[in-house]
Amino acid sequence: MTAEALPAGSFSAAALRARHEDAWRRATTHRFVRELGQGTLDDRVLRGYLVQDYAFVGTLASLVGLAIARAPTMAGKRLFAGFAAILTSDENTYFQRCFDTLSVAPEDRADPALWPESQRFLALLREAGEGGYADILSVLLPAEWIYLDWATALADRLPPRFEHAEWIALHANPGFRDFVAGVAREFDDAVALLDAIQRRRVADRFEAMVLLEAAFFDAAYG
């Protein structure tokens, strides 16, 4: 069923990821993720991974910027400004503290070369910014999403390694689950006011994010 056919009330937080499952299922189950929870992560792998997803932290943080200014609500825009000031705060000095234990040279922390996947991840974030407040969540939530998803089932059994195991706790609290929920019913509320080609668009952003969080998983490895 397209974004078109899908009448509003029906087109919702759960609906999309439902209609995206299996690629869901790739992201939240990918080998970076279980390498993370049994704490067999090559350094390697995860120091690529880390400097290459902190390149867009701050495009997040801009984006989240956006969120609170365009969310319609008091509650929404206490919403996000929790998150950015996990982002700026606990999220960024963990990046810091990694990037020292790992050796990573200031360049690579201040300016690395991007991977095409980072490069689509800025562009997707970008663009979403230049829309209205469903657009950023389309992007936002299923990127959360996912994170709570699969740090959430490693949760039970954290491995010795803090850069192992901060990331996994970072995604597997009752305030980041809370957070996740919230911008779900932000999303739904949004979602209700748009008409089909807007819908459309929506879902081919959320769609587009849900498959990259594989690809850059992927990436890694490469």
The other form holds:
Number of protein chains: 2
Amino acid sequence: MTAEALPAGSFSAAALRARHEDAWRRATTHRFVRELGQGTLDDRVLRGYLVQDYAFVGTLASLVGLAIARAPTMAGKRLFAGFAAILTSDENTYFQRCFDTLSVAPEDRADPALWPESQRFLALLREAGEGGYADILSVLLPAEWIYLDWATALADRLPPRFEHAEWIALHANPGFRDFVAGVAREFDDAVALLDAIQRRRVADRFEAMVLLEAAFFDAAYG
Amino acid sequence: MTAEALPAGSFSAAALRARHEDAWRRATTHRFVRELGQGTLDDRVLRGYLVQDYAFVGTLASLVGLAIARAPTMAGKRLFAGFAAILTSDENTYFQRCFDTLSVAPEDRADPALWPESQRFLALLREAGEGGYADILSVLLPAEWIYLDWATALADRLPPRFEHAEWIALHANPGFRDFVAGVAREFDDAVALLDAIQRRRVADRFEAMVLLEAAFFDAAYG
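Provide the structure of the form predicted in complex with another copy of the chain, given the form predicted on its own shown above.
Okay, now the whole complex, with that chain kicking things off.
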């Protein structure tokens, strides 16, 4: 659970991921993911998921803005600037088109009643934004890496409907793969500068995000 | 000098610009700008200008990241995400290629001795980043709008060398024009929510930035 429990020298993106392999697999092979890839996902489940997810896309974009602000190098700022551009354009229009197709009511697009899991997402993103660069990376890295992993596993055969296919394609492409690899490098550089207390906080945030990804998929069926 | 001195209802991007018309014209028709457009700018002058300017591009990119974080709408976040992407990619490589062509020493690329005007730029950008969204906009808007204005006036006939032509083209294109128009709209929306003290601060920052743009061009000949 804590950074101290990791062998010296292994406090890295790869080591943290390996440490949470079971929770990682639970998220990346979740029923939601499988049904999305098969194109058999119930519209009611997808609608709830998208409405809740969109309710924190703005907060996620804000956190990416803070990552640009706190990144110590121009390369780090560029990495997150590119992601912010996608998040606020292609990904944003995907949600809007799905909301139209799935007949999502105006109030659910703008200000839905939040699931407890969504409230935890919001809290985790906001708390990370109050910390330093490593704190921000500790939640962005697992969130995006888990999406890269499950989407990549589905990308060979996309389902026919755009609501399913585009959500996979947005997270399974060379640009997104490079982005996640870049965030992992930034993470490794940033955590090398942390003391033990900061490392524990980063490890705890990372774990909380991995667990939350699977819990969020669960909630879509609740 | 102060927001209070502006007629009621006229605290807007257009009104603030009109209020500083003389200083605005001094910046947008500066000898530096004219010689850049004619392609007759002394390499020593250009080198000094670019080295100093690059010394705060990272801080500018950080401020744009904070604008993404503080923008209240997805449209505002998208506006600044697109600008952050250009600032950290196309504009960044322009500097690097100029540094190569103009034989700028490694230490001047990474950590140059700063002019007083550059130190004032840095201070103005950092102070704005500690404020709210309107504070950030109050420095980004005049800085980018002045560049749009002088570059647009030169864009019909670009000089032959890329060091001159590309610096003009980066600030005279439909995307950049839309960006500045978008920042002006965000500014008008944001200042509508301010009280008198906040408006005075925003007006003072705006004025300081307009004056600094001309002073910075002056310094390039110092």
